[in-house]
Amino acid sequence: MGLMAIDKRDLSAFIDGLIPQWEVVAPVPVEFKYAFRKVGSFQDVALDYTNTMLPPKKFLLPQRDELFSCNPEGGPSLTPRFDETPRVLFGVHSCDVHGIWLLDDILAEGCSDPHYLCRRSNTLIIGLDCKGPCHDNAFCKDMGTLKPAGGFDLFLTDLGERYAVQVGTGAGTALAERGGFYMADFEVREEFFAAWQKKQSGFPNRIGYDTAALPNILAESYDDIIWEALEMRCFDCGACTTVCPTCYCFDVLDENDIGTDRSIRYRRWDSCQLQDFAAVAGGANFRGKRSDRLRHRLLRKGKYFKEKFGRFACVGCGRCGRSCLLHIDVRDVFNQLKG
């Protein structure tokens, strides 16, 4: 919607200026890594972050979550929980932009996710571009995911004093007003780009060919003799699905709260590489080995929704490759396939 600016040494009083109304959550070191958390001040925050293990889609559709209770004193009575509390995502690399965007489409449509979207409806998100590759097996410029195309209401871009701003929607104008951004004159803009060019040739392309190519390829190799071998070294533990910025399917429990009669009805993320996922009532199991959720998995996230959304589910964030014990790596596999 339009570029903006803010001068480096007025960030920190602008999202300590949110604290108090919204629920900040933003990269913190932890030990040796990172993770997104509520913090309590700027000062918190590491703006130099390297990826995140688990992405911030966790504050749209937690590990666990509560769908709504029942209490049958007086008669039976479901209350269903909303969180509707007001939340900032600051800090969000380009990566994980493109999976909450695709989240957001996935979760809109036919049957749509009421929980996910009250969350997504009463946040917003504050993008900040990252100046090198977080990962040696990080594949974002492969993926079309180096820079963002939606699914943010601010994007910050480092220029060394000031930060440039991509405004995205109607609430990042508002929030950039509020902030004191001011418009982006010619030199901030001639700055935007020179940074944006010098980024993208400091990215390495990892997949040996254009990723246009991908859904077709996957589509040739469907009965791939690659799928049987991947299947000798799976352990099929789910890791890979459960760090993925673009993975949502969830099991849905019952729990009762033994002395006060209350029951509570939850879902929790659940993964389409565990062997009992596609099991179905009398036994059967459409997808019973391993090679054939492996492959389910890479057609869907390379093939599948890039035709139905015009957007790949994987977003090169490389973070699957890093939690398998076994080092299966979707971009080898993207490249195997090829060969």
Partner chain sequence: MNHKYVSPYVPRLAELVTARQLTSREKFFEVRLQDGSALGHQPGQFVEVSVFGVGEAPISVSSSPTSQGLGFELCVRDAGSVTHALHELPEGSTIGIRGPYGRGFPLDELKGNDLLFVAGGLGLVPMRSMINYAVDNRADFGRLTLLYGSRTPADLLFADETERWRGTPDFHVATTVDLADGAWTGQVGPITKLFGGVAINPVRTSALVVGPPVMFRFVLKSLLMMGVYESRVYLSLERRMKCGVGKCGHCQIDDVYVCQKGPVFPYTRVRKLPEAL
The other form holds:
Amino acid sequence: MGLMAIDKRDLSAFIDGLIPQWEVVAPVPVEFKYAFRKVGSFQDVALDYTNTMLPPKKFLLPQRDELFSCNPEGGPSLTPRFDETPRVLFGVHSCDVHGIWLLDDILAEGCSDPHYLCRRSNTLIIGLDCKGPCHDNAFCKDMGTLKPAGGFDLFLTDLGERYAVQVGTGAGTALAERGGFYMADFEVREEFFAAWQKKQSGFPNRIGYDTAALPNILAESYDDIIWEALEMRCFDCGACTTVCPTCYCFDVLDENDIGTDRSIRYRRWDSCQLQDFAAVAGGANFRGKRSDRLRHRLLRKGKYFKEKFGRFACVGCGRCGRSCLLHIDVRDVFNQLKG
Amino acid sequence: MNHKYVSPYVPRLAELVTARQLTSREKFFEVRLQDGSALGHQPGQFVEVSVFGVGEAPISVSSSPTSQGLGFELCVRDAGSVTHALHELPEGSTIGIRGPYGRGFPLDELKGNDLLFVAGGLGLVPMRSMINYAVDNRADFGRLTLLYGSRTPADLLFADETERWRGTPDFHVATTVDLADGAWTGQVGPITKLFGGVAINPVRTSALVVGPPVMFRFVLKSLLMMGVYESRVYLSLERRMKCGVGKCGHCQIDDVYVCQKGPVFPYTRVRKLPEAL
Amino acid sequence: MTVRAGVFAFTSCEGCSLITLEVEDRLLEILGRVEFVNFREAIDDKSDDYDIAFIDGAITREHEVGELMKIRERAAILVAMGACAVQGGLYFLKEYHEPGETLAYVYGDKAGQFDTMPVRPVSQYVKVDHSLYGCPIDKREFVEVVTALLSGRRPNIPDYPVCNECRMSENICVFERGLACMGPVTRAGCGAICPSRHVGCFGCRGMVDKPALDQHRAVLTERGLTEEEITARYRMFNGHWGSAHEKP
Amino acid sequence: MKNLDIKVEHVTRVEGHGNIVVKVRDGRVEDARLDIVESPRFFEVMLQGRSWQEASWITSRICGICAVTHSTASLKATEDAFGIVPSAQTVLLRKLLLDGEYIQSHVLHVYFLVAPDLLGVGSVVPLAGTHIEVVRMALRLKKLGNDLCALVGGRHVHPVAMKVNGFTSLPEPAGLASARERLVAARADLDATVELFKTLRIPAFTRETEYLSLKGVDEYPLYDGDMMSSDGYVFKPRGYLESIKETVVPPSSAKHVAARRDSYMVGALARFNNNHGLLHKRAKAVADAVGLSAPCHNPFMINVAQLVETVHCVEHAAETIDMLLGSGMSVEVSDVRPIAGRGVGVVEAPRGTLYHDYTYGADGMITGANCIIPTGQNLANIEADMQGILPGLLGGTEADVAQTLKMLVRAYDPCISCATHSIEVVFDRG
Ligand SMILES: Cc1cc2nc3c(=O)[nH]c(=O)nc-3n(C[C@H](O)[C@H](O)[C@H](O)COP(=O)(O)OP(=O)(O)OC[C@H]3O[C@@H](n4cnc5c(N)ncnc54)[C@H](O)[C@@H]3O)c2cc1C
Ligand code: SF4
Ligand code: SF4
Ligand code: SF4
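Form predicted alone done, so how does the form predicted in complex with its partner chain look?
Let us now look at the entire complex, which starts with that chain.
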């Protein structure tokens, strides 16, 4: 869709204008890091933030997601739960926009997931371009996520005095009609193009080969000793999947209310890196070896989804590598496999 | 409450019509959907069974779609929270059912073939669905053979029915146990021991295998040695499952969701999945 | 359904027993379902007829063993409650000192009149059906165990490390603050309360079933802890943790 | 009744294990004891060889009900040893935590452990049937105390955010502001409690004794100060060993503690008697309303004094929050350099004065430790009260005698689980 622009001084009014109608979520500083939180005013937003601790997926696929409640009286009767809170995710970097875009595909595919889709359809996403690599281990350029390609309504790029605004959807157009936005003229387009050129050259490549080869490299490395070597560096804590914008595996649990016998079935984030993720009642554990679990995660990131959706399930944000106490970094592993 | 979204995670309500102890660990249930509709399953498919306030577990449908009953049948081993709670429920209780899910046995491909059923332990539960389907559509299939292995004689499931199958024309049934007791006069040893005693025509035979994970490798070897075509071997694989609809990630074998593409797989597919066996 | 329950304290600070009263929001509802028939801190009545026994405290004396066994015989379900009952807890620290010197230090010339035996978790003597971990136990988890037992399911108690919960809470890892942490090997369920307040986990909930001990040691070493410091950390709450790891 | 043998095993509704033993021969009280049958736990030994960072974590586990006070005494002992003076902000936050602990502990004691006696039922459970509003009120007040502790210290039982010379992290101002609202709202519940207390019949028994507590200067003293006796002398915390003596008294139970007389009392009534002038005016009004005036020599009035202190702590907590929010909290650098030497930390726990005394090596490792807990200090006094009250009771039934003695012991709020030096005694039943 089209390219628009908004003057910087008008952004604050635009965002504050959304707050009465939407729950506005944006990056805020938490000591020396950042997190997506509900904000009360544009002032709270950290515009120049580096990659948040958790990705914004927590607002679309919350850690605890209630599926339905069960009232045993007269039935029982089951009531599905859907979260229809109108929400705006503001300030999402392009890697995280890619993450959401991938979740959109995954959760809509096959038997679609209405709990996600309901939240998603009530959520507007306003992206914001980062200006330089946020961390030493970010490899978004290699994973092709420097630039948003879908999954956003508006996407802002800093041009100094104003932002260029890519409009991704009809809902984005409607947002832009709230005022402050104007069609990009020739000058804005030139500046926008220049900014993109600058961004592209400002980000280094951190994988030593063209990632188009990644699925094949991973396929050939299935039995590589590298997986065994990683065994001794992993705790099975699942930090890596928790912080990953494209991980979505979950566990399903029942919870009872002690007073009333009512129960709630909910799901919560799970991790394929935990020891019992694939264990069954008979005692068999189909991925009992740590190295097998690690390989599974890496293959999902670099091969399986690429083959299914044409996009990697890794957006190169580098969060997993930064969260791992013994420094298992997807990018390093990708590099070593070719080495 | 008419919502524009329908959640696949919300089960349909069903009644536990009968509950009968089969062995010390397994119970047999007849289940009827509350709205009176038929489950509409294929042999080899499974359902997600809910005990509200306890949880949900994937359980194979054990009855054949051809069976005359009003509902469908399950056979459940007391193995943990949900299965234990099911065992404790009195007849008439309300449970939840989602599904049927997954891919069952490929009926069209099997038609006209001799069928060799190989079942270990609880594997007979889903296999029973297919066996009774074949018995009820006897003309569609050639020779039928069931090889069934169990831990002890006391663990043998569906003894009456096994006898009935034995009496079906051109149906050969052989059983073995790992640990015999005094009264047992039959075979003792792993299921592969039964292969020596069966006469099959490998080129006409489709082999269906369901059992515990340790069983597959040895059975496959025997089957291939007997000359059964790889393309005519079907396996039903168990995995941890939570959602049943290809989302939660637990049942994945490499990039394949067992709840979507399985639990029944042609061996030719499984062979390409390093994590499968 | 209601159940009869007893709360019994052996060698402990009785903080865990008190936590059962700290669920103020749910206490009346719990009392509607759980009839406490033996609970010295809260009630006068004493009955030997109960379905569930909650055990607070480690076993440190001969006569406690007998009492514990009697409780086990009577209760259908026995729940070990808190680090002392589950893994011997902090009191195990005394086992790193000579027994004779220990008594003499506290009781001086009267030391001869006292006796104590090695600190042991409840599971050393009787079968434990469920464990509530932590020092003290977590009140939400107490409610979870009670509700799960009432509805006939296994309580949802995590078997993954605190790190998982810690990342979920978007804590800044205390290693990044230059502190040391037992989180990578410690069972989650406390909501990573210590790291949330910028304190390294002390491992009070005991270890996950299969802790990655070598890896953890590697992290601590990489962050500059000496062997002695690492051992001190492990001893604090996990001196008697499973026979394989006794006395690190 | 000429001969009487009473053995009340495991006095219920106290924390810890205590047995009351009474022996009367020919109308003469031969023995009246409170035996502690708690297992010895050897904290003084466990502390040896552990570092200054861990001391408060370890000693918090002495007692689950007054873990905040143990942590506080421990931190003060370490700071005393290292010559550290914590910031005003740290002191305010610690005081706020103490207020929270007092509210939770006193409410628990008054409502759950004592009120059933005074209302003539076996526990708080039947009260839920007969006095549901009272129970709801008690739960609300107790939760307020708990939540205050959780806000500042991370949690009530074994707080996590307290450390030497500071706090590991600070409470959110918004959390403090909402806690303040709840404190103010709690006045209604406290007023109702006062009305309830006016209707309760408190046994009339008096025995004059010595009262020890911290001495306040410009504030009702819970956190610090010199030690004072109602007998008119004061001493420095560091010099406590010259003023009070611990003794193992075979074959009697725990270590007894005495000052200049044979026994003394610590706790709410001792603090009230010594410092009542420094109470918040609302607390003073409550004392007047329920008929508590200093000096009071009735040990059963300890519970009334606890109610008065609860009112004080609610007001004090609200004022402390005002100070914290008024000055604005800031993250402070807490520099700690261990030096060899000894330090003493004295704090008023809900049930009385608590002493922690550590000796450190230059490496910051503990080489020696001593902890004196309130219940140990009160033991001799409880027994003296038992001796004093018994002659007047002998006309009643054995059950009545036992009930009154149990009430007396409970009135002291004995936390026997923190009687670290306690031992089991085999005794003669006549
Ligand atoms: C496609 C498919 C078809 C199936 N068909 C059948 C069938 O027809 N009949 C049948 O009986 N089964 C069948 N199963 C297996 C069945 O799904 C499992 O037995 C069931 O999921 C167990 O669920 P549960 O809630 O009862 O056990 P859970 O409570 O989940 O426990 C499972 C096991 O793990 C152990 N465990 C797990 N976590 C803990 C913990 N924290 N502490 C202690 N123990 C723990 C338990 O002891 C138990 O043995 C099938 C499975 C699949 C995938
Ligand atoms: S795998 Fe790692 S680098 Fe890739 S998207 Fe997930 S967290 Fe980011
Ligand atoms: S602070 Fe501790 S528990 Fe949290 S992530 Fe770091 S190591 Fe794990
Ligand atoms: S973080 Fe560690 S020490 Fe703290 S409560 Fe949790 S398990 Fe215990």
